[in-house]
Structures are given as structure tokens and as C-alpha cells.
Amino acid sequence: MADLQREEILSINQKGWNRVAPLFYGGTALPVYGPLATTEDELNLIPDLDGKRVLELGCGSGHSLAYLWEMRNSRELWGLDFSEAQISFTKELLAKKGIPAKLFLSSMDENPGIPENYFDLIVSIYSLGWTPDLSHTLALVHSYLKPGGIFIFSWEHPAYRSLRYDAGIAKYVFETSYLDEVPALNPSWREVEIVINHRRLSTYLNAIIQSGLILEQIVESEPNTALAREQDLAPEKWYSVPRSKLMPTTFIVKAEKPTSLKL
């Protein structure tokens, strides 16, 4: 699947998750960073919030929004999605609650009209890996940030993939290389055609220190047992508490941009 291009990636996921959407209506949202991941309440990586202007990338239903908004005292939000559905959810959410935003139906490696130097805080939660073109994206992260705002993202842990369970000998298994670092074509994610996009956790650090975004901290999550629920506890499930146990579900990224460049 390496020679898929990029409008051939976001047309086939554009209609996946115009399709998936409703089961992931409200999933992994602030203060979740991921499936039985660290959550906010307990990393304390957003800063203050209070008058500030937050854009989200891959703002899904809408709750991690709202969160910000209600929760952390933002005073100006925006949003953007690729998916219509999605953004139709997250539509009727802020409605619903009375908060005013502004949203895009648009990939997040292009920018729809976003001003730029604009915003103090940045998040994407467990969306980032979705963009065709993560450098591209980071430099636009770059360019909407004020000098000294905050990028926070989470995604699953690209190590995370290569683990099975094989229910014959009760084990898990290394099924494939980490390393592999090509768009995957899955027919039947959650019953739609779907393009995930593996890459390895260097190379999402490195496109953060390339864009020009300063690294402050990376979290490999432990295992947040506390958000688990019953299914959660079956070995064979993807996001499994004893999987978890062996390889993070998630990791988390925080990085600035410089307030001054560097001589």
C-alpha cells in the first residue's frame, strides 16, 4: 500500500469515518488522553486557560471542545475535522450546550482558514495519526501557535500494533515489525475500508523538532486501570488492561513554540 497517494488515503478514510462515527461518539476526549491512558486530571499539561484562543485538530464529537470550554475557562474555541459526520456531532454538542465555536470540515494537513500566530494552546487526541501528511501538519501546527503556545497530542503508542494474543498458548506475540513505516490499507476496520497510517514514535518526534516546536515532555502512558471496564479485562480485546501492561496503549506529547529563534 506504499504507493497509495495522499487523495486516495483521505478519500477512503473520509468515507470510513463518515460511517464509524456514531460508535465512537464521546470516546477518548479530555481529560482522557487514550484507552486506559493518564488522563489530564493527573498530568496537568494544559495550562491556564482563561481568556485563550484553542484550536482543536480532529475535534471528532466535539467533547474535548467542550471540555476546554467548560472545564478549563477557554474563551475562544475552534475546531476541525475531515469528516462531515463528525463535524455534525460536534455541531449539535456546542449547540446544545451554548458553546460558540468555529469549525472546519477540512484534512488537517491543509489549512481551510485558520489564522496564523493566533492561538495559545493547540490539542489533538488520538487524531494526529490520521493526517496523510504529518509534516506538513506540524509546520501548520507551527504556524498557528503565538510564540510561546502550547501543541498537545496523543496517539496510540505505534509499538502497540505489533502485539497479539495468541489464545493457544495464552501469550502474547511480536505479529509485526514496529519498523514497518507504510499507509496500510484495512478492509474491514470496524466493518469499513479504512488507511492507517504507521509511523514509528521517532519519527513523530522528529517531525515535532523539525517543525520548530520546541519538545517539553513525552508521556508513555502507564496502564490507567481505572478507566477500564469489564471487556477491557479480556486478553484478546486491542485495548486490553493486560496488554497494556506489557506495551502503552498511548503516548502523549507536549512541545512550545519558541517565544525567539535560536542564533
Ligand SMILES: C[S@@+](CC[C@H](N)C(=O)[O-])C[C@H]1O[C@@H](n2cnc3c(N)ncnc32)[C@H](O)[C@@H]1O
Second form
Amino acid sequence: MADLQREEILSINQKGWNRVAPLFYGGTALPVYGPLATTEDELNLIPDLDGKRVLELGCGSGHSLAYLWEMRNSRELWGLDFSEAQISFTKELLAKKGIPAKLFLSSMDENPGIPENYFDLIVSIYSLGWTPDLSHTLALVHSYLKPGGIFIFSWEHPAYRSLRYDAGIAKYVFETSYLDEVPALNPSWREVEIVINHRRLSTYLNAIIQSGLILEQIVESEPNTALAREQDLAPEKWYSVPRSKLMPTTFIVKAEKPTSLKL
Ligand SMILES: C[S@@+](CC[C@H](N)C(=O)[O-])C[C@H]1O[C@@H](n2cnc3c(N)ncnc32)[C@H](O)[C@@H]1O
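In place of the form predicted on its own, output the structure of the form predicted in complex with the ligand.
Complete assembly follows, chain above in first position.
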């Protein structure tokens, strides 16, 4: 699948996300950073947002935007998602709550009209990894942030997928290579076709550094059993408590746009 091109990836994934959107409704939204992962309530990564401007890349059903308005007092919300179904969910949720927001239907590796040097905070909660072009997306993030602005994203820990539960021996085995970085077509992800971009942790971190943002904090999440439901105890489940005790489900990165040029 190494030869999958951007347009093909976006077309497959847009169709897929339009179909699976209802399954993810409110599923991975702030203060939660990821499945069975440490939350914002414990980490306190988000700066004071009183009256500030916020953008979310891959805003899904809009629950993180609602949190940033209702619980963190941000006063200007912008959101972007490439799925019509997800943008409709966001519009509906925010309208019901009377929260104003500027929303774009667009892939996050394009700028559909977002201002530069404008935002105090940009977040992307379990969405950044979907971009077909990580470097360009991060260059856009850098351009949208004000000097001193903060970018926070969470994504599945790249090593997590390598573990598979082998019921025959009742153990996890390290099955797939952590090193492979090609976009992989999964024909039956949640019963839809989807392309998943496998990238290493170092690829994310180096891309942040190359974008000109300064890394402030990297969290490899502890298992958070407070978020676990009965079914999350089953070892063969993708996000399961026993698996999250061997490998973090999620990594979280906080980075800042420098206030002055490095000489
Ligand atoms: C796991 S969901 C994020 C959930 C979100 N945090 C929420 O609270 O609903 C991932 C989101 O990324 C979006 N997405 C996937 N690829 C994208 C792309 N290339 N550009 C913009 N959004 C994308 C999907 O439509 C989906 O809404």
C-alpha cells in the first residue's frame, strides 16, 4: 500500500468516517485524551483560556470544543473536520448549547481560510494521525498559532498496535513491526474501508521540531482504570485494561510556538 496517494487516502477515509461517525459520538473528547488514558483533569496541560481563541483539527462531534467553551472559558471557537457527518454533529451539538463557532469542512493538511498568527491554543484529540501529510499539517499549525501559542495533540501510541492477544497461550505477543511506516489499507475497520497512517513516535516528535514548534511535554499515558467499562477488561479487546498496562494506549504532546526567532 506504499503507493497510496493523498487523494485516494482522503477519498477512502472520508467515505469511511461519514459511515462510522455515529460510533464515535463524544467518544474521545476533552477532558479525555484517549481510551483508558490519563485525562486533562490529571495533566493540566491546557493553559488559562479565559477569553482566548481556540482551534480544533479533526473536531469530530464537537464535544472537545464544547468543553473548551463551557469548562475553560475560551471565547472564540474554530473547528475543522473533513467528514460532513462529523461537522453536522458538531453544528448540532454547539447549536443546542448556544455556543458560537466557525466550522470548516476540510482536510487538516489544507488551509480552508483559517487566519495566521491568530490562535492561543490549537488542539487535536485522536485526529492528527489521520492526516495524509504530517509535515504540512504541522507547518499550518505553526502558521495559525500566535507567537507563544500552544499546540496540544493526542494520538494512539505507535507501538500499541504491535501487541496482539494470543488466546491459545493467554499472553500478548509482539506481532507487527513497530518500524513500518507505510499507510495501510484496512478493508474492515469498524466494518468500513480505511487507510491508517502508521508512523513512529520519533516521526511525530521530529515533525514537531522541524515545524519550528518547541516541544514542552510528552506524556506516554498511564492506564486509567477510572475510564474502564466492564467490556474493557477483556484482554482481546483493542483498548483493554490488561493491554494498556503493558503499553500506553496514547501519547500526548504539548508544544509552543516561540515568541522570538532562534538565531
Ligand atoms: C477519533 S475522531 C476524533 C474525535 C474527536 N476528538 C471528538 O471529540 O469527536 C477523528 C476525527 O478525525 C477526522 N479526520 C480524519 N481524517 C481527517 C483529515 N484528513 N482532515 C480532517 N479531519 C480528519 C474524522 O472525521 C474524525 O472526526
